[in-house]
Amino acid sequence: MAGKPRLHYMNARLRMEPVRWLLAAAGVEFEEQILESREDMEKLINDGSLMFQQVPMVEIDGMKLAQTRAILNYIAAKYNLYGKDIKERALIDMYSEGIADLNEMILRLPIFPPDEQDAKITQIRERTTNRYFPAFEKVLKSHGQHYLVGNRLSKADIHLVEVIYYVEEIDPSLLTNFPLLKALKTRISNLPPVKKFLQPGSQRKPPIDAKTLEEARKIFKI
């Protein structure tokens, strides 16, 4: 029997915390090996593990898998979260992209300086509210099903049930105009396994504070 998953990060959402998200949903318990130092980081480099000598890294099946798209994709086919055919695949993909770009904005907010934080803030404000959600909104209205694609669970729906956390997290008025979110937020944070993550004392991670930014300029050279 194989054994849990293993990820390798800090201790932090950054670019795992999607990875922590969809093995939640999926109702797989994982491991994480956390790094807290640049010498943590280094070993993994040193000794091979790190094919792009970077993180995210997930050890599962005997593999050591890194590039966070690839780590998703892989979760989502072996846990039946990727469609039932290869036009499913496509449009997931292609959601799955343009709610990696909107968080993408939101991950990158607190590099920027105190000047600069207002403006960039209001720049996801817009494009939360003029081009991300009203696509998705759109995306549910035409079909009237549950879920994105395929009137069944995918991971599309579980990134941007997870972003739609992170935009409120800025602004929580930002969902009121989108009630097929709204609902699409409160049935995937029902389904059992994702209701334990959201709970206190799970492997979610907090937002990202000073500290945070300043352990991952250390251990990741940046």
Contents of the next structure:
Amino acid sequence: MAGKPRLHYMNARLRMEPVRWLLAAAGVEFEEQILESREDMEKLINDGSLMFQQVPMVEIDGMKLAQTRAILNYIAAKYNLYGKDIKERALIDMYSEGIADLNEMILRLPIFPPDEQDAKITQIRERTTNRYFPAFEKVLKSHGQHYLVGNRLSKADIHLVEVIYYVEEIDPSLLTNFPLLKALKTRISNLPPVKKFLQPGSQRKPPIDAKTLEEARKIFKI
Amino acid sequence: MEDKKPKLHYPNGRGRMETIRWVLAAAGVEFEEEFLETKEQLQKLQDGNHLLFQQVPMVEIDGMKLVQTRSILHYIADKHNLFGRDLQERTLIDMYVEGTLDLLELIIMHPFLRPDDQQKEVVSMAQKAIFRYFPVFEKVLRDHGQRFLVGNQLSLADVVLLQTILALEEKIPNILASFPHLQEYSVKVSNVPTIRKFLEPGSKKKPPPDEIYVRTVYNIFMPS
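Moving on from the form predicted alone, please list the structure of the form predicted in complex with its partner chain.
Every component of the complex follows; first up is the chain already shown.
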């Protein structure tokens, strides 16, 4: 089963994008089976390909992996992006989980009706500025190293830089008081496979628009 | 530092800490608890920089202040041989745990729903359990005929699944009616000596959430 990993999802960021980023950063080429309709989704379900009848699903190394975190952890372990021991893994996990919480807030933003958007954006700004960015700035300051954990690249760095890009899409000024995060973003963005992923024409997905959101509602029945 | 007992910081109730209590108990690890009762106590932990993201659960363990439920669970599982023998087993366990935690999340959030929504949510939980999650595990057990979900040994997946089954049975007593393998499994895993001890009265297992617990959580975590 030496083929490329195959990602099953719709043509949107949502819950698959961290997987795309991580594979890309690891320099791993991947294929995508794009879900375009509810029928596509039901076919996958009826095939028995989806452990809990959900996507993301990634075919990799003979397995059909379900559950975003399990997928990310497998990729990280396989490509040496998960630290060198149990304590480094704990730190990477902790940082990844915090980032995932912030990413979840940003991911859900388009789902809220127009009259709730301002309040939700305010909450994202507040959490970014007072909770998440300070935590990671402090981590980088505490050891002065180029990466969050163990002086080498891990999934935590990739996830953090991804979410920094999303925060900047909402408001670039949010990164202002976090020089070490800025430096991390630059450093990671300049890694050749990440640089390639950031260029137009890559498999990176754009922010969700109204049409894609409608498509998502149909495909995922929400 | 490695000899100190882990210390858990959380209100005196299940919530997001209960799975951690289960796994520590299953691993045979004694632990201490510092119960949060007031907003001021939470503030003190936050101001003292003990909480990476200002949140609990937090577990002091092996010189670290670990936050985020999953990282705590993974660390304990890794340390105590509850995460499989290799990457393949680990990944299976991870998938099973993630699915089960999605179901458990409904149970965790349930007491905080509006009373009108609570009954509806029990139905929804039951449907998800019966149509999405239980069939997966029933099939796994039926196909390999082993005592535990992965690799013929107790893992994090078994502990989280048993916790979830028992919590669901509290609300829906016959939830396992159509799942004979899960019924047998539930009994077998409950009889693992460390787990059996945890299931006996007087252990650190917490009772189902009641009004006092819900009020305490609101007092601590809601903005004033």
